[in-house]
Amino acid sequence: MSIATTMIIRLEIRKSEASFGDVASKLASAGGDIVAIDVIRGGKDVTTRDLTVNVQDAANEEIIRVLKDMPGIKVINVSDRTFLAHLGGKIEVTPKMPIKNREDLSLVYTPGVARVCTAIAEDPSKAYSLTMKRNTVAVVSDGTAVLGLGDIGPEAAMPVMEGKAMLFKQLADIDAFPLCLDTKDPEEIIQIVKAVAPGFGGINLEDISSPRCFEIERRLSAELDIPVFHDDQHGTAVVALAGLLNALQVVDKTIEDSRIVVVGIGAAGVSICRLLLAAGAKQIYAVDRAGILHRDEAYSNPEWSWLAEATNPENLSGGLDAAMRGADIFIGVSGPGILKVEHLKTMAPDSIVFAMANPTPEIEPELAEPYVKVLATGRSDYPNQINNVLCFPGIFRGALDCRAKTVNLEMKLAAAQAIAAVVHPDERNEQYIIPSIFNEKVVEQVRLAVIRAAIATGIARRVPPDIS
């Protein structure tokens, strides 16, 4: 599978050697879909027209081939409407107040500003009400675990780190800002990190690989005094729990007595087994390329050999077969075709699986559907999306508002159940497990359920008004 997008295609034709109809045949058999014609100069010999063509990504390169094959045509313009929408960035800082003369320059900078830098020297707090720092979450890449991509660099993770701050900015208005290192040490991200923290509210870690980022995280909390958190790790785990404790009263089955294997013991597979264990879970299965990870065997990564010790009570050992034998839930963060029909039919009855590898998930859903209850997937084309953008905005927002110094492991599981309450028990059924990130209610009711967490567990540093 493949993601779709739009192209428009400015083509000329010389009708003594070409027809619209065999550029269109063409177009067919190349993967495109012809949703709009345009012509943009009529002529007797030559035309000129603009095609709006829908194509899978996959696509794309050998539709314009095909295209500069064809005799008698000329291609002079594609233009793709993802990379339109990326022109020049997707994000920008605008003024809150205009400045129209001299009285307002002189609030806003030289001589006024002096008097609030003053008052910032002698209370260092007042930047939460003075400046924009608590509103402002930095966005932290160093471009090694980029979505799907891998370790791509620092420029080309640029606009996945735009995105993040549009979601920041339109789901829980948040100031975040992007800021793509290059480097690789983890010292040196952690040194930059904590250089520019004073400016930000909240640290946003993001497509760090595995397992450098276990670390980075580990040390900025402990080291900064403001909210850090690894969305690829927690937010992963926050809400496929979500989208579990509602799978699993969609089936009648509870978390402690449930047989659970987790494939991909990255970043996100470590912090789901952590999460489930402490949500009750009591028999989970952590499988990677090695197998299913145990306790007779020693492990360079520290915290594969933490979860050798705390999961896996048979201490068994093998691979996904194994694994899969009665097994109730299946929660893929791996790869594509990990998962096999033939591991499905030796599930217990009523089984749960969550095939999280995006774009492509761990089996193609369409294989799963007949041998599963309840199937989740990390794609938008289909129903129960397991997606980070349900949990991020809103345990922002609350850590936040409160000023929280961490996010600590009450928060995230109150995110959870936070997120898996925005769905009605009366709505709840097989298709519908998880919110829409277009659910207005999640970050409100997130940021809640992070507020009382953190208030009751001593890391809040003030009371929102609107808490009781």
Ligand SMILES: O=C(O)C[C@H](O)C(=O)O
Given for the second form:
Amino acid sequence: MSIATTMIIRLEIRKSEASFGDVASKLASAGGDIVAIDVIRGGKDVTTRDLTVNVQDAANEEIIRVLKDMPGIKVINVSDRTFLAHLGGKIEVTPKMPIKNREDLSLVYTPGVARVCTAIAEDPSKAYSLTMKRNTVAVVSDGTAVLGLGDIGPEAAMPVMEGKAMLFKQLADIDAFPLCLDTKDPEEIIQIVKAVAPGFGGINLEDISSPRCFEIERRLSAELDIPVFHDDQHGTAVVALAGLLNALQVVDKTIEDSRIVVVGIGAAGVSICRLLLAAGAKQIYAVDRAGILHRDEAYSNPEWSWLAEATNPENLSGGLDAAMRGADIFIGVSGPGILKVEHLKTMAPDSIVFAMANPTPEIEPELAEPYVKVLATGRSDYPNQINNVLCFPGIFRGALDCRAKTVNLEMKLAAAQAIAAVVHPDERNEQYIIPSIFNEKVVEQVRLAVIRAAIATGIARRVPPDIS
Ligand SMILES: NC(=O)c1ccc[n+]([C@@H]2O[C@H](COP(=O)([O-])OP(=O)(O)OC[C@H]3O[C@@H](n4cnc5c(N)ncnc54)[C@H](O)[C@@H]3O)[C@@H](O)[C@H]2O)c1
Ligand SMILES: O=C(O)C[C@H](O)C(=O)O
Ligand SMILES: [Mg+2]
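Mind giving me the form predicted together with the ligand, seeing as the form predicted on its own was just shown?
Whole complex next, starting from this chain.
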């Protein structure tokens, strides 16, 4: 799968050995299109230039290889628009007012600030009105399951967490802060998050591998009085259910009568299975590397033991091939390329395929399209993007606004229905089962649905003024 991009290549050209014309023709033959040239240093013998080159494939290493092989050419640096967008990080902290003089200083800092501190010490709930707590979410990761890239560590997880923070701000006006932890020990993660929690109104756990993520979230939810939400579990499940509700309408099937294969029973897969069961699904087949979860096997992961009981009505064993035969729906949250066209050919007519692994889906959309009725991926460069970004900004906006203690099942089901309902029945079709993340109704509809569900289930500690 290729993504067209623009590369910026800084070159030194030794004039006695190579000309700019040689460079241009080599680049063209390797698939690069020069769109701009900047002379950085023009010397008598050596010139340094930045070439802006359009390439059809972001992973085009051939371009650099041909340049490196050219006599008289030295590649000094290679960048592209994606990397440039990350220079110095993607977010910053901005004060709400400038400190222009001594008077300002004594308001926001010593001595004025001391009175505010004392007020909070006397009544800690005032942290909600007098600090950034009520609008701030910690995005916590240990870097163990970053997208589908696996355990790449806390530093490498930062760009994703900064990206989540950008989305929180832009879509829901929530100040989110990335906290990437240099520990994989669940107990240590729990203690660290509890220790930093006073400054936050909510905790978004992100890209923490399973099964550790289940215990971490369960303990934090029980031990903190602010909402703790593992995005890869519940954000994904909410959006998958939303897409599924609309896709089922398109193919005129019901969730109760559909045979549903969920592959990748990690953070996302477990939560998807649980939410689909709560939404009425009766025939789920949960498949991981060891095959279909079934009742004749003892699993060390308690979530798997639970799912083996709650899914797989015929107690089927076997692998993906066995699960896919006659399936109406495939939901993949596993890894790249595990689904083959051969599998699609064995599915029931009018099949639905959600290949949600990031950044590379379970099957290339181009391969799958001819064999399925509704196709969705987690990516923004294809129609039907099933991505948890449709959920986490609105669900936290709602939970923060009504000061919910937690995010319960009713709030998640309400969020899924709200996302699905943004697509009007008249507009709904195979290519449009889920709203765009830029659809301005999404966050507000999810917020309202979540607040109403929180109030109805008694976990809201405040009724926002716009809710009747
Ligand atoms: N589109 C979205 O919104 C979204 C949201 C969350 C996760 N994801 C993607 O889903 C994938 C899983 O994420 P996660 O957080 O649940 O990770 P995870 O590590 O918790 O779980 C992944 C699971 O997939 C299983 N798996 C891997 N390869 C497999 C294979 N060949 N066959 C069967 N099972 C296999 C693993 O054993 C593991 O249980 C990632 O690619 C991630 O990017 C997408
Ligand atoms: O980060 C994303 O785009 C979605 C999801 O949280 C993932 O881990 O893949
Ligand atoms: Mg994630």
